[in-house]
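To begin, one chain is listed below as structure tokens, in the form predicted alone.
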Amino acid sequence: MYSPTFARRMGSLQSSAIRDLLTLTARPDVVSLAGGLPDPEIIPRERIRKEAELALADPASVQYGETTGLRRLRDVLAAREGARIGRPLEAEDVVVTHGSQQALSLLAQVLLDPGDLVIVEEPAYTGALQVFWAAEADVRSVPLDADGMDTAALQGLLEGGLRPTVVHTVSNFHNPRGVVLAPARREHLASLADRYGFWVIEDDPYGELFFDGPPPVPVAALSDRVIRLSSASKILAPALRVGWLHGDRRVCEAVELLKQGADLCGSSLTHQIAAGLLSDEPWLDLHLEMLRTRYRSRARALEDCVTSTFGDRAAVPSVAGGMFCWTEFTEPGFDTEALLQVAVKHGVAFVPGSAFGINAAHRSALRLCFATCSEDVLADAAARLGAAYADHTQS
């Protein structure tokens, strides 16, 4: 049997550890805190059904559409995003993509040549790592702390001679750390982009899932060198596959050109559904408040249960929004990859911290998703995790 020859870029790619875990933990007896999944019970299925019926009354909803997305949806997104960044946007400034992951992938193709330098946060969003490695970029990292990306460390790298093409940040309720980029650091990052001429990709799928008040002004409001990404997956439904980007119109036009070859156009049907949902502001405000209330309650329940289970053996910082709780074990040399093998036998799963690190760092940490499960299920999951920890440390 012959061995197929693949493109060079395939040699550096590996499957996402999180996607592999979702397959591993699909058993009904496993409580999975591994995926970044919204709770299907609070996805507005009935309202989506009504919007689908309205959309299907229009024959255009089942036809090919514009590569950049349904004009009505881009108008809605331009108004919403323009309000966030404090300046007007037009539909031509927005490209609708097949989820924000496609937006990130297309941007990498537009902005990066093989060998170009990309700087990510450490720990990093795994989807970004996959995209930048596929683009054959030279991926480096800067630390992340309670105030988000350490922009002073970034400045040190720049002053030392590094010249990135792209700096990637998950600015609000970071995946996996759950932290928010502080206002002063947003201003600092924007000023560095202007001074050194790199692009900032501001990845923000979680910004509307705040618990105690909205996050600071987007980085995109502070510099023209920022391309902003977001998504309807976390606030409406992942199955709609509606993401978007906006920024420099020349970049948007280049993304459109590549998108023509990638998928020609998105789904006119789901674009109409999303436009209907996002434009109904009274309904959307109530829906978002319900999501924030539910997720806030679940986050606090998980934090309390994990803290009471492990005490000072684990550090569990409180999160202010999003979907994730980052936990670090304090025992030197503790390995959460090994713990996971025991945890699955106890019927609970998480993502080891090493999945988010350049060169498999963060081995003593893990990421837990609180969004999918009720408070009672989260308490049960924490108990199972505690039993797995006890078995692992005794063995």
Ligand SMILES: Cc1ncc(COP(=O)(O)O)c(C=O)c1O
The other form holds:
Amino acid sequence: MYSPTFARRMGSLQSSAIRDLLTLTARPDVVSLAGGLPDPEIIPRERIRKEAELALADPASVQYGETTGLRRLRDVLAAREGARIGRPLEAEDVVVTHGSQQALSLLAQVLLDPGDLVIVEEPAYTGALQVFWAAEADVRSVPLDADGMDTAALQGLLEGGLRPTVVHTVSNFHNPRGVVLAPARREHLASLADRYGFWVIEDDPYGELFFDGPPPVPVAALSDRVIRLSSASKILAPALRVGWLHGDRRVCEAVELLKQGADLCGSSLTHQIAAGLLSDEPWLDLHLEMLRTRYRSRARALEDCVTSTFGDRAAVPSVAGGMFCWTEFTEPGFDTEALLQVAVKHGVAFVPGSAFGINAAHRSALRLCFATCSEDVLADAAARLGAAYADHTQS
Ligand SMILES: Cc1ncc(COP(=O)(O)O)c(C=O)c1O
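For the form predicted in complex with this ligand instead of the form predicted alone, what are the coordinates?
What follows is the whole complex; the chain from before opens it.
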């Protein structure tokens, strides 16, 4: 039996013990608050079906398309993103990708050589870590608090001589922490990018899912050194695999070159569907309002249940949007990886904080997704978590 040799970059991408444990959560008896999954019951399947029928009447919908994405979709996205950043964008400024994950992956290939420095937030979005590790980047972190990335800490690293090529931020309703980057820190991050000449990847799939009002102006509005990513996954359907990036046109052109080799083009069919849905503003406004109302109610229900289950043994900061709550157990040395083993036996799953760590272990924290299940199921999940906690702390 020969053992295959793989490229060096594969060494940093071994499957983690947590990921292996999380495969157990696919069991039907387990209520999983682990994945960042929109509720399939409120994904607009009927409206998608109608748009698919319309699209299929056009032979172009089953043909290869442009590498950068269907022109009509890029026009819609340029108008929507331009309104968010407060300056007009053209279709040429936008590249449609296979989810925003592909945008991250192509950007890493465009911008990073092995050994280049990337700074992420601590805790960080695991999908970004995978991409940067696969690019063989030197990945370091700066802390995150209730106001998002600690840009003063970033400034300290820069003044200490670190020269990142890329700084990655999830500016709105952070995955996994749920926090929003404060306006003053957005300005600060943008000014640091201008002064030190690094790229900011502003990764924003959750910005439309706000509960109390829209988030502050995107970092992309404040500096030309920002490449902004967003996605239809959390507001329409992940299965469309429609994400996008916009920013410096030379970066867009480089992404296009690489994308030719990666997949030739995206799906003309789902691009047409997404263009139809995103350009129907009256429908989209109502749909987004429904999502915000439902997710707000679910977030509050989960926060209340977790607070009443654990009292002062856990801190659950209230979130203002997105899909995630971050819970920190207060008992010194508490280990949520060990809790997960017991929780799965009690039929509930979450992602332990350690999955999101670079320098810090976050062992006493966990991430819960409130978006996938109804309030009743969330209450049941919190009760199961309470039983697992009691079992775990007694043993
Ligand atoms: C911060 C962040 N960025 C990017 C993605 C990728 O999403 P998609 O590829 O479905 O657009 C996710 C998915 O959960 C995410 O949380």
